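A single chain, nothing else alongside it, follows as structure tokens in the form predicted alone.
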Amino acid sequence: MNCRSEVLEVTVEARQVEEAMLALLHTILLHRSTGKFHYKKEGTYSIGTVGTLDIDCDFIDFTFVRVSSEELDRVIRKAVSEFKDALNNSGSDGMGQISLEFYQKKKSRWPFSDECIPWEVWSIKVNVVNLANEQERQICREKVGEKLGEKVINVVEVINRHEYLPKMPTQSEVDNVFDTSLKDVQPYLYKITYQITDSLGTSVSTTMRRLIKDTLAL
């Protein structure tokens, strides 16, 4: 199986990191989650509904939609908070990457552990810029909102392609495809990882600074 890979890139100021990452990760997971499976007998099941919430950002002119599951939100927030703290404490120029990997398990014979086979990976590259004053921050607030809107449309377009998804499992195999640990939603199995890099993505950060300066000149 070929694992498909998608890369998104955003430039934000430090206070926007958390909201930008939550917006993108939740958007992806919204489209990679189902309601809980309710099995009547092997091969026959119904699927519960997935509730949604509109979330207004505090530091970005942007509203995103997420699954209403508070359990899932806590898991995502914890991962994003750890990434944000690592970014702040790295002493680097402010560049990192957070990845959301979807996988399925393949049972292995004893004594070997199950094999985890990735089928889709989303990598979000983050550049953090320092702004000089409140006027620049207000412009950045608007520009980042516009860029996030573009990224969300991109995510939806990619997900709507007719590409590989794990087939719907039987009751005995559902834990090989879905995370069944949450009581109100059932995302595909996933893991979130991150890494911090040592140098700023100068081309991207320069583009954002140019956008801000051009707006100030109007």
Contents of the next structure:
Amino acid sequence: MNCRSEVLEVTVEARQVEEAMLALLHTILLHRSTGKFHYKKEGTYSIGTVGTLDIDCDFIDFTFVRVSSEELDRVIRKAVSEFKDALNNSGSDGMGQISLEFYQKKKSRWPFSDECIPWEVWSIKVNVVNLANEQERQICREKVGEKLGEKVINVVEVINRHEYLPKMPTQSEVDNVFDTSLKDVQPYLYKITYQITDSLGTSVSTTMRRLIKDTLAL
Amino acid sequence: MDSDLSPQDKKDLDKFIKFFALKTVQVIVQARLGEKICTRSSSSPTGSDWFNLAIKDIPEVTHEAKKALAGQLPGIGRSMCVEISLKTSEGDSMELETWCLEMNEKCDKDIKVSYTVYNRLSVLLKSLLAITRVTPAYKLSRKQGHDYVILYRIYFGEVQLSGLGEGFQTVRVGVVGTPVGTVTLSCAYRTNLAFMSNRQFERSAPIMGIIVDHFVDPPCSSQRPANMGQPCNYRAPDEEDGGPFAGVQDSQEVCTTSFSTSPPSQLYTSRLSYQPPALAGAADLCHPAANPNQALHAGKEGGVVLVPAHPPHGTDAHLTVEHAPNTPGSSGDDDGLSQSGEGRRDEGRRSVSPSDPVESLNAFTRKVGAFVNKPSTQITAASLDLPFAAFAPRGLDSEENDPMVQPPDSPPCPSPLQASLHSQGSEGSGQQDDFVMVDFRPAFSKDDLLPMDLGTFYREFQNPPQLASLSLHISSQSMADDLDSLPEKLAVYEKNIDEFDAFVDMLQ
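Output the structure of the form predicted in complex with the partner chain; the preceding block shows the form predicted alone.
Everything in the complex follows now, all chains and molecules, and the chain you saw is the first one.
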């Protein structure tokens, strides 16, 4: 199967980076999370319930919906915060990209470690601008809000094509498909990575690969 | 066309579509209430969370939706539409958006009803949650209160988009193919909000929230558009009051909660090679059971029976849900909401189970907003509530409707929602709905946690009691007296005419 890849681009002010990233990442994860599976005898399972939460952004005229899971929110916030710090420290240009990759694990025989096979990758390209005065910032608030709205519509459009999704696993295989470490929800296995583009526009001057989830070290 | 679909699958599919339609309406209306929504995730499945999503059920909204559907399902040529409109305090209204749940003829025969369709409907609902926060009406609905309110109207049949003005945009939320057709969910929203913004900012906010309508013609009932909607609000009836919503519990069917995995059978393996990747996920035999207590026997393709929910089961599940601390229950009954007026609002809140204070406060506890729901006759009368109306040309209403004679209630009468719903029945047309009120949130008041004194204050002073001097008896009496005493006064003035002239000269 081919890995589906989607790219979203946003242009934001420095203080809006965090909220814009959270909005988009959480929107994607909302669609890619289910309730906790409870396996019972004979291969049946039941699915828990996913709650949702509206989050108002402080620096953007926008409200997004995320899954009601504090653990998941903490993980995503941590990743976004690292990305934001890396962007700030990188240089004046402020271009970077954060990627959310959904993958499946495939067990390999010893001595080979398990493979991670991505089936969907979302890349969010960020371009940070500096604004001179308050009026421009106010306009930027609204404009970025509208842009994020368009991006959410794009995300929804892609997801509702109902293209490949890993099949529902048996109990023994569930950790190869889903992240079962959270108490209340169960997203598909994912990892978040980011890279910062330096001012020359060449990519990967600093590529930092951070495995946010407890996947295997590669 | 249906010959390929087993009767059990057909029944499941109908049930899924029905509850999908009801949940769609809930999501849309809740997104336009003007508040942030918050529901909890629960790792243990309950029987009543359709599509594995925690979406509360506001009873009034379910009632309206069922009324509009009238036992039918969205089908080809029969769409279910939720129209969101805005009504200003001056009485102008404008349609903002129309959400359409439609079905078209494109069938997907190979899809697994009980698993794939169900999961895709769940994803579609999540998409709806996300998109409802993106359309322009969301921001408007968050700011509703004094100047305007947001209303909803549910109708079934042909989609009507003419009220959205020119240049309206459409956004498609998503589609789900089923063996009997493709379910499509989309939203058409108005882009031309020009008149709205002018109006909104011309009026300066009155200090005390009193509606300035001294010189405005009273809107006659004939001027009300035939299709006014319900405000995005509800007030749950008391527990004791069977009311119009007694039926809600019974119909709270247990939704599918249990799925199964099993190795694909021979049949499905061979079909896999012909299927596009999209359906690869459907290759598993996943048959949900209606009741988690009933285990399925996996491994037999087609051998699993979906047990339909009987009302007793449904009710039981519903009742257990009510007591579970994690899930506040899918209907508003659980929250012990009060049903009327400002004063009782606080009691309603306090009576909520303390284990869920956050939910209870986020739950739809209140509201009486600026424009209280009154039955239509009373609205006409109340709008004649002008000072000096006794002198205004009349002939519209008989004396018994005259507010000068019988001042309208203030504060608004308790449970106007129920009054309006009962009066709807007598009106006949399902579309001539009255308004229930939207949450009234005065500026600078704190959100949620404490009883809103400021709101109570505003409300009380919006509808001050009639001045005694304006009541008809006294005014007519005084006028009669005045007229009688006029000749005497004139005589006195004539006598003193010289004094008056001197006074006037002094002033000049």
